[in-house]
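Only one chain is given next, in structure tokens, and it is the form predicted on its own.
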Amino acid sequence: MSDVLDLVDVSVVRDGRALVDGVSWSVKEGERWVILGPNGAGKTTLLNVASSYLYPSSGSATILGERLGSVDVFELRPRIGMAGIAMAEKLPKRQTVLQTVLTAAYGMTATWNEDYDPVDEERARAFLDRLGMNDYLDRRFGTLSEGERKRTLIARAMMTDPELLLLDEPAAGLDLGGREDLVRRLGRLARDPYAPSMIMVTHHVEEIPPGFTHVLMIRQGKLLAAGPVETELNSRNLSRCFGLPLVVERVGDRWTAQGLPLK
């Protein structure tokens, strides 16, 4: 399998502070990674490097075989799908759900005077249907619930047929029902052999969808653990990552974590 992402000794420094500090990490084709860590650990910074929107201060980053600094990122970025809060804030709230997904076919955030091919609309409808949004096609994006908005963003990220799909805290802000519905749908996507390689950022092991194969843990910008989820997602590693005693358990194809009781 070829590398989809290859970071070698990557650091990102802002105002004298290392947001990411000497991280080496590779993601191979077909793998599904979750990035875990506390607030400010460097999770989203790593994702922004993987999306080509943030260049390392030092080290090298190779994405889909192209090294940052020696590639036209405007040709690279359509090969990467990204869904997160930053993208949601760029999208016009007046657009319908279908328009919001369709604009991705042209690499735009808002409709102008584009003529979309019938195949584009078919793809948009298919992805929305897959994410349970078929009854919301004509709803305005700004009127959606948080869960509906997250599912629309994931459908939008899939529109360009990406080779790498990046999900920045997709379950953040959802209630229990919304979280479980989204995790179930992401699990179905993760198990699809034709789906792109995936990287998802989260704070909570309960949000890891079934079918995710690998985990990376980061704290204060430094890599603590990276590898298959079955071996690396354990109580010792998670306790080091979050800085307090935690017990990790696997129940079926899902994970839970809780702190030890105070004495």
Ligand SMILES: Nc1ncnc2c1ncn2[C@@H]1O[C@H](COP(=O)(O)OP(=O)(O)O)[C@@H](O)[C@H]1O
The other form holds:
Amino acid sequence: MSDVLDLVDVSVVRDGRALVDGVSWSVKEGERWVILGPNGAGKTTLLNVASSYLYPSSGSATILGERLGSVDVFELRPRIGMAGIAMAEKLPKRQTVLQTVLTAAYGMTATWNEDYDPVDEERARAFLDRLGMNDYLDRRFGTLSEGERKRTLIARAMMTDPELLLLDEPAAGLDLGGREDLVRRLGRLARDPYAPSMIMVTHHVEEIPPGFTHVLMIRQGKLLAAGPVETELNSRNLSRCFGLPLVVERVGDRWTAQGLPLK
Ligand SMILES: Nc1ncnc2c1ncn2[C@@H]1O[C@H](COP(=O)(O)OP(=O)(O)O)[C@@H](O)[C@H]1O
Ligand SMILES: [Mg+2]
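Please supply the corresponding structure for the form predicted together with this ligand (the preceding block corresponds to the form predicted on its own).
Let us now look at the entire complex, which starts with that chain.
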């Protein structure tokens, strides 16, 4: 199987500090990865490298077979779907949900224009339907709740038919119902053999959708663990990652973690 992502000794240095520090990591086709780590660990920075929006200060990054630095990123970027907060802020608030998803087919943050392909509209509707956004097609993007906005962004990221889908804390800020709904939908996507390779960032093991196969843990820019969920997502690794004693448990096809009681 070919590599979707291959990082070799990648560092990202800003103001003399390594936000990502010597990370080597490879993602193969069909794998679904979750990135875990505390606030400020470098998760978003790592995802920005994977999306080709950030060049490593040193090391090499190969995305979908193309090496960053020797590829035209404008050809590479449409092959990558990215749903994160930074994206949401760039999108026009007055556009409807359907328009917000549909415009993804015509460049990053293009505004609405009547000249679209009905086939694209059909696809936009289908992705929104898959994310439970059927009743919101005509709502303005700026009026959506956090959960509705996140689901819209995921549908939007799917619109270009990406080979790699990157999700930065898709469940952050959702209430319990919203989180469970999203985790279920992402789980369904993760198990779809035709879905793109996926990398999702989160702080919480409770948000790992069933069907995610691999985990990467990062702390202070350094890779702590990377490999299959079954072997790497354990109490020892998670405790090192978050810097306190934690017990992680598998409950059915989901995960929970809690701190040990104080003595
Ligand atoms: N452009 C930048 N210049 C300097 N520091 C940055 C920049 N972007 C992020 N940081 C810092 O790098 C660290 C890692 O950030 P980030 O990747 O966003 O962490 P995470 O997503 O894991 O919370 C944080 O300490 C953050 O403040
Ligand atoms: Mg982040």
